[in-house]
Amino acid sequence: MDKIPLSRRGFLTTSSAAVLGAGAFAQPDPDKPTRVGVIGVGGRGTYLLNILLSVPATSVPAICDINEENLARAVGVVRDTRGNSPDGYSRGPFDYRRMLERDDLDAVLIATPIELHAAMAVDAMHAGKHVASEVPGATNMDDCHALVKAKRKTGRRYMLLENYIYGYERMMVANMCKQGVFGETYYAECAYIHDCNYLRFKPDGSLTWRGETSRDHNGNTYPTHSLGPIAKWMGINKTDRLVSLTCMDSKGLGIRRYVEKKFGPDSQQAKTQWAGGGMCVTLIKTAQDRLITVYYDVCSPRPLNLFLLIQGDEGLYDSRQGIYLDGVSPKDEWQKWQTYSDKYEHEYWKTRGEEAKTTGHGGGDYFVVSDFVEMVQQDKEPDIDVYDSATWSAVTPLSQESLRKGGSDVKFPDFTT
């Protein structure tokens, strides 16, 4: 793919269609119910099920989970909310395929452990079902390509449930980027820094799937929360694309210290060799010669930090500081982002902000589920599509490849071609 021309008029015109929610605004039609099967109803899946049931235009005829307790709880949620008891599927790890054979499902929502997302999504599309997948969409390059191939072959719709894009402040910044407030953007930073050590162990001390991930894999294994908003602001896969990355990481002292304190220095857990566990920093170049820095650390003892920065030649937004616009803001002084909220508030928040506030991730959980239902009802491509899912998820295997090569530069496939 050749570099896209960087003239201001051309860039601002083409990028306006690349920002989340830039198209016509529509809410799900309650008179056109969407029939959704849910695969995976642990804590996160049950939470999403409740939000799905809060959208009037939905029904849930079937639920799959190999954990009988989880399944019974989720069936009870539907029964208490809607009055019907959905059919349950729990015969084993592949029983979801039996559920996919039903002809009364328009789509499925997948909220299983991350290593299962891609295979289940591919199976669902081949079964004629639209897909909503929790993040990340895939954990290896083969699965990234498989998602794209399945979508193209079947013609089904696929949406990645990346809720961090939809927060009030982030959608306001999306509007500002769309309207060229920061000028021509050329640099961005994003981070997912979140102490998740407590999620790595079951009560009996054995590893959860998150623990197994830290044990077996280095690199950025959870890239979409941080990269998703930046990618939308920069029009990635619309007016620009990711072309290469390089990755470096530190040793993982945080997770070792946590395990020794919790289980003892001589415990079996303390003898575990962790592939990941330190600060991981990834530098990404785009076709337009823009640069993105991605920070990832889920093992160090520090407060949650999910900062975002977008720099243009006329100003910038930094979630840690505020907004600075050259010639508009007081000289060398940050302005609070709220200064611009009335002018650039996103249409989603103007019309459905009160409903969104009742859900998690800054309201993002409401909007991401609602957009999924709208995608199925209108049979249209979502804002966060299969190409976004493959591209953002590819950061995981590519960062691991770069680390294996001593931080060498590695190339992104162009999933859109």
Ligand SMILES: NC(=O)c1ccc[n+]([C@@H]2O[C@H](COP(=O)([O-])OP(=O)(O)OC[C@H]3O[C@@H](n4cnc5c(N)ncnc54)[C@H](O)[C@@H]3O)[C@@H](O)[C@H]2O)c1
Given for the second form:
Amino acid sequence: MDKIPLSRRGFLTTSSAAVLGAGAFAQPDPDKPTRVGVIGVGGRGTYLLNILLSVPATSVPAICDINEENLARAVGVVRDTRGNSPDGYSRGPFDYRRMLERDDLDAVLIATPIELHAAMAVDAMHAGKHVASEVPGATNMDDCHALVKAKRKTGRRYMLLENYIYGYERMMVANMCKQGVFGETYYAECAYIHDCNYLRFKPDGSLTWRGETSRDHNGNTYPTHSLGPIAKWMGINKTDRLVSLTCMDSKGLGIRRYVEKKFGPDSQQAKTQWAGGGMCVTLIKTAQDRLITVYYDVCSPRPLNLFLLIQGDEGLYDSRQGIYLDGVSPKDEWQKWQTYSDKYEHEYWKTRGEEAKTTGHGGGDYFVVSDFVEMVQQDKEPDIDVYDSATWSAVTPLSQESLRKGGSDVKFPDFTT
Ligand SMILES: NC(=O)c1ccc[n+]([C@@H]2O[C@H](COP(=O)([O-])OP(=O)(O)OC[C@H]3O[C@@H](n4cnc5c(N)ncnc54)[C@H](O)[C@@H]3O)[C@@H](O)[C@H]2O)c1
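Beyond the form predicted alone, can we have the form predicted in complex with the ligand?
Whole complex next, starting from this chain.
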């Protein structure tokens, strides 16, 4: 895993506006570092660990992973970067609880397989730790409620690490929505279309956790990368809320064909019954009668497509086309989104863009870690909070329920009340 060549300047000297709000970034106190324990140091956890270590006034006293090789690698990353060897926890799937008993951790960062996030976050909050959770926050409705309940009961801070909100173009569009440039918004589209078949099998042909998810679950099992930016642009959980959805999917030919080609039509793998594996389309209604279409396909042979569209009564943004503003853009002509970047560039990018560009996901990984550290250092609520996590993650169980009921309308609970 490459080290992330971030300088400390961006974290030390900038003031920052929160993703959609505003707030000064306090100078971190080097004598009082933010002490983070990391749970799960596979690909993603190790990457985030590297970014975390580039933030001044942070320390990583402990790391947990059931995979000893991954754990040793991550311990080595800390040792090489900071000179100290964090304590390792690897005595089975619940050893993270032993790590949570430590009194020298302010927070934990969770980057384990998706079905473990919620239980680990709940346990961490009850152990008095703040939480940063990889996406999604939960995979079933009970866990969505459990997250909210634990946060309220313990008063700990909880942030969902939804990095797709922070890209340059997306934050510019967030600014435009906030300033009403598109008028009153009423329709949105978003997509997570990413051929992830290569991540479903271990080298020995057995299933990874992603493979097991596709085998066992239909519906949209990874909804936050697509819905997150749109929900922020539309003020979901602030001025509007998601009330119901209906979901339909196609048969899963993409994954079947991939498996037959890779392992052979008569292989054991080709006999797997996949619950998901095609295109899954979810339509979400909001309390203000707005509509969001969420496209999800992680199995078909096609290039990555993460398009976003937001329509208002004055114009729209479509990441595939650009921007059209009624009475401003030439009639019936798309304008490049860059036309508007000088005017609507987000504060984050103005002040820390160069730093952010050195990290993945269009700079989102830099800002998501930076916001997490800021949440802990200032003991303040994050912009992507437990209510966002529960609401966006609820798309998974609700889309599955809708599919079970032949595409019927199912209701979102209001997690914020
Ligand atoms: N935000 C993003 O852009 C992004 C990108 C990739 C992955 N992710 C998310 O990050 C998470 C991890 O993904 P990944 O690709 O790193 O997966 P991975 O399989 O590479 O890593 C998961 C790690 O968790 C460890 N683990 C499993 N059970 C554990 C337990 N009970 N206690 C401690 N450790 C345990 C595994 O041994 C492994 O090292 C997933 O939730 C995924 O959705 C997010």
